[in-house]
Structure formats: C-alpha cells, structure tokens
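Take a look at this single chain in structure tokens; it is the form predicted alone.
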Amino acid sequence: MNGLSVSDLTVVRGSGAGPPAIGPISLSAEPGKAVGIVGETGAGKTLTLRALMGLLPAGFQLGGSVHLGNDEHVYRTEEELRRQLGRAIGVVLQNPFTAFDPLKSVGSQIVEGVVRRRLTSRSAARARAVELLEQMGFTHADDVMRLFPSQLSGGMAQRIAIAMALMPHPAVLLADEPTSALDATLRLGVLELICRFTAATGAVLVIISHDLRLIGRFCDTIVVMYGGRVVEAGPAKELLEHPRHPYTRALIACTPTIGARGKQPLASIPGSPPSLFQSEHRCRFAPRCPLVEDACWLEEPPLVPLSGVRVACPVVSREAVHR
C-alpha cells in the first residue's frame, strides 16, 4: 500500500531470549495521514521510532517489516531502513540544534543532504530550501540560509530542521518530540506546518509525545504505549471521547486543562512504569491498574478489536460484551 504500513515490529535485545523490549507493533497510514504514539517516559516510543529509522542502540536487533510509500521492497534490517534516511525517510529530533554542524552555514546544511544523494542538482536543491524555508514563514530566506547556528532561536532552528527533512520529498516523517524545546505559543504553530506540509506532500507523519490532547488535535490516529507494548490504538476522535483501556483513561484524567475542571487537584498514576527488559508474561499495567483481577497476572494480554479501536484489555474487552 502507499504510505507506511508497519508489521508484527520488535526490538529484543541480546540474543533474543525472553519477550521483546519493544512490539510487537503493526500499524497502516495513508499518505497524509498523521499516526501520534504517545506514552509516559520510558514507554518505549523512542526505541520505536528509533527502529523505524534503523538507528538501534548496540546490542539490539530488529524484527517484522516495514513498508514504505511506493517502494514496493519490504524492509526487514536496521541496514536496509538506514539507507533510506534523507530519502524516503525524514527526521525531525526533540532538539533541533543536534541536527546541524555548528561550522557550517543553515544553507549549506539543508541542501547539502539531498545533494550528496544525488536526488537533485545544486541550484535545484538551493531553490527548493529557499521555498520550504519562505512556506514555513521566514520572509528573507536568502538571509536566513546564510545564518549559522548559533545566530538562530528555538524556533528558528526547529522550522529550518522541518524543512531540512522535508527536503527529499520524504514518503514518511518521523517526528521525536518536536515540540518539547519550545515554549508554549510556538508549539501550536510548528504543529500545524508539520502537518500542513505532510498533508499535502503525501507524506505519513508519525509523531511520539506524552501530550494525549496535543497528538489527538493534530493525529488521525493514536497508538497508546505501555512498557514497551501498544496497550490501546484506533482513531484519535473515538479513542480520546471514549478511551477503554484504564491506562488511556489515566492519561487522559493527568492531562491539565483549561476551565472549571482546570481548578481541580491534577490526577496522578501510582507507582512506576514498568522496565522494557523485565520477562515476565503478564499484563505489564497490572501493579498499577485500578481493574486488576487474578489473570492480569498470568499471560500478556493481545489486542483486540472493540468498537472501532484494538485494546489490550481482557478485562474491559468482557465488560464491553456483557452490556
């Protein structure tokens, strides 16, 4: 299919012995579509998005298959997935300062990728970062190719880094906290022409944060992380307006808002997230759920289709039945 489409995903570590850190994780986007992963710290949405890059960390191995855009080839190795960096993959990092060379000009640095690619001439490359750059609101884009660095704010530097990866014409956008570096009144704003520019390019956007709400505004869907596990994923509308699965719920019920309910002590989850290595087959939101029955404990629960989304919960899943 066009887009991306993502099957039985894993990331074990080692030799392979005992469950997997990560997955296993299937996902589908059409082109223009926007899939948000969302999670606490240490839910395993980095390590996912960093399998998808094909950019592990030593000492972990990848499985299951991705495919990407038009690309009728199937990508089963971190090798295969690495080679299409600043092709049909880009990327948009937490810090957008780590994504250039401090001695070099912003110019230089966003054609610089594709060129050395051979995707496109020179003078073509120059010409089209002078159009992202004009589309994502610098009104002098010559001056602002001839920056360095170090002359450029936080948000500067994060809409030059959204133009960089969009640069090759990217079948998909993989965005790591994009919004994080930034303050509050920009956050919005990069939102929107990160997915202005994928909508209509074509291009899918997977997004990882732990802001529920903020995913949900700009994703189609949202896929729950827990422990390393997808616990809860369907459309963003049905998944927010009728959350099933107790740990969507409970982060849905941390999440501040504005309003009367704003007034209100913030909810908290008890206890701690669980480690991505730990091997024992159970449900790993278990120590911490308020609907935690006997079996929770003895076998890892799969996910199952339940009224337009898949969630991971055999207890909820029986109580949907039997209304």
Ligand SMILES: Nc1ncnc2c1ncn2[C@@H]1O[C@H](COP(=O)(O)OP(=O)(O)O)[C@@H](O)[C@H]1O
Contents of the next structure:
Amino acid sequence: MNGLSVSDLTVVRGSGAGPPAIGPISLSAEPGKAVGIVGETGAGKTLTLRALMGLLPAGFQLGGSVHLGNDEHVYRTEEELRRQLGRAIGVVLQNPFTAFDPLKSVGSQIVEGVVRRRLTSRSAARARAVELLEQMGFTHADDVMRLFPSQLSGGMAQRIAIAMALMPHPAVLLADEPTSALDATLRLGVLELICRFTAATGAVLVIISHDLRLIGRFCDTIVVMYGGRVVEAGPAKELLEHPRHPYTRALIACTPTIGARGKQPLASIPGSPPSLFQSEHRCRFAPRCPLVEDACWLEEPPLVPLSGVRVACPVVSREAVHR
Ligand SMILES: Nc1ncnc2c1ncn2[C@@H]1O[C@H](COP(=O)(O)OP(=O)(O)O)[C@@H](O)[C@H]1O
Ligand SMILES: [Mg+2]
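With the form predicted alone already on screen, would you show the form predicted together with this ligand?
Now the complete complex, all chains and molecules, led by this one.
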C-alpha cells in the first residue's frame, strides 16, 4: 500500500509484563491524507509519535510494524524506523527551536540534512530550500537563509522547521503539537501550511493535538486516545458529528464551539486521566465513565467497527445494535 500503514503498534515498559502502556494501535492513511491524534495531556500521544520515529525513551520497547510510502519494506524495529528520520519520515516538534543548532545559519541547517544523507546535491538543496521557504510565506527567502536561530520569532522558527522537515520529500510527516507554542493568531495559518504541503506532496500527515476543534478542521481521520488506548477512530466529520465513545463525547462537550450551545458553561470531565502503567486489564475510562457496567472492570474492550468508525466500548456497541 502507498501512504502509511501502522499495524498493532505497542509500547511496553520494562519487562513487558501486563498490558502495554500504549496500543495496540492500527491505522492507515493514503498519500496526502491527514490523521489527527487527540487526547488529554498524558494520553500517550507523544510516546506514540516517538514510537513511529524509532526514538522511544530508555526502558520502553516497540512492538508491531509500520509500512511507509510505496516501499515494500515493513519497519519493525526502532533502529529501522530511526534510519528513515530525515528520509521517509519528517518530524516537526512542539518547540521549533529544538530542531536548530544555535550556531549555524538557517540556510546551512535546512540544506545540511539532505546533503549529508546524499539525497541531493548542495545546489539542488539550496534551490529547494528557497522554494519551500517562499511557500511557507517568506518573501525574502534568501535573507531568511542567512539568519541565525536566535534571530527568529516562534512563528518564523516553526515555519522554517516545517520547511526543513519537508526537504527530503518524506512519505510521512509526524507533527507533535506543532502550533501549541505559537500565538493563537498564527496557529491556523501554520496548520494550513502544513496540511496544504503534505496534501500537495502526497505525504501522510500524522498530527497530534489536545485541541479537537482545531484538528477536526484539518484532518481526514481522527484517532482519539485515552490512557494509551485508541478509544475511537474514524473519518473526522463522522466522529465529530456523531461521537460514540463516552470519552469522545465528553471531549467534544469540553471543546468550545463544537459542544457549546449558547452560553452554557464549559463542561469538564470529572476525575483525572489514568497512568499508562497500570497492570489491570480493564477499560481505562471506566472510573470516569457515565455508562460504566460491571463488565467494564473485567477486560479491556477491543476496538470494533460501528457504523463507519471504530469504537472501544461494548456498552455503546450493544446499544447501537438495539436501537
Ligand atoms: N521519557 C519518559 N520516561 C518515562 N515515562 C515517560 C516518558 N515520557 C512519557 N512518559 C510517561 O508516559 C505518559 C504519557 O506521556 P506522553 O506520551 O508525553 O503523553 P501526551 O503527549 O499525550 O501528553 C507520561 O505521563 C509519563 O508517565
Ligand atoms: Mg505530548
């Protein structure tokens, strides 16, 4: 398959006894499509992305497999995935300054990655860098190439970091809250740029956010994570208009302008998010769930298809059948 296909990705800590911290996660996206991963802080979104980059923290292990682009190879180890960083996998992080060496000019840094990996000549890389910077909204790209990281504003740095990630024509662009460090006024514009470019180049965008409203506008598919598990996944429109899982519903109710009707006060979800490292096999949302039943404490509900989406809630699935 072209695009991205992730099969049963898991992240386990230590010896791996008990349930995995993250997953299993399976998702696929065709070239040019955008997948949004949403969930509260601590849901395991960043760990999931780090698993896809092959850069898990020490003590964590990767399981499952990843298929990238039109490559026949299936990537199963961190080492294999890591080798694709700056090639088939592009990365944009929350703080754009982490992408830069403070002592080198913007231009040399944008060009360096692809030249060092022998993906292109220096002159071709320079030309592409200028072109990408122009497309990122810089009218004087040559001047920008001469700047040093300390001379950049957050918005400039993030747009440059995106250009840098796109230099090698990645099959997948992984973006971890790429606009949360930016002013609200810049967020939409930068998100639009990322999406426009991945769509135009055929790269799959996997973008993390805790803001369902924002992500819903740009993504084709949404994956809702809770406590390291996918609780609901499906086409963005369907999922936003007809959320099934009680957590997705609560998340939407908490999100201004999607859930708010008139001047109702903002809702919040009572209780606190779970640790990823619990040994019990049960639904991780059970302690906060309005629909909880005895069976929810006995096993982890699998993700099952339900009218166009996938939902990990037997109560919702059963009620849908009886309706
Ligand atoms: N480097 C690490 N070492 C140990 N535990 C970690 C590390 N990174 C994340 N975790 C654990 O995983 C949990 C989820 O983290 P993270 O993936 O960053 O969530 P999110 O991005 O959804 O906010 C954290 O609350 C923490 O317990
Ligand atoms: Mg995070």
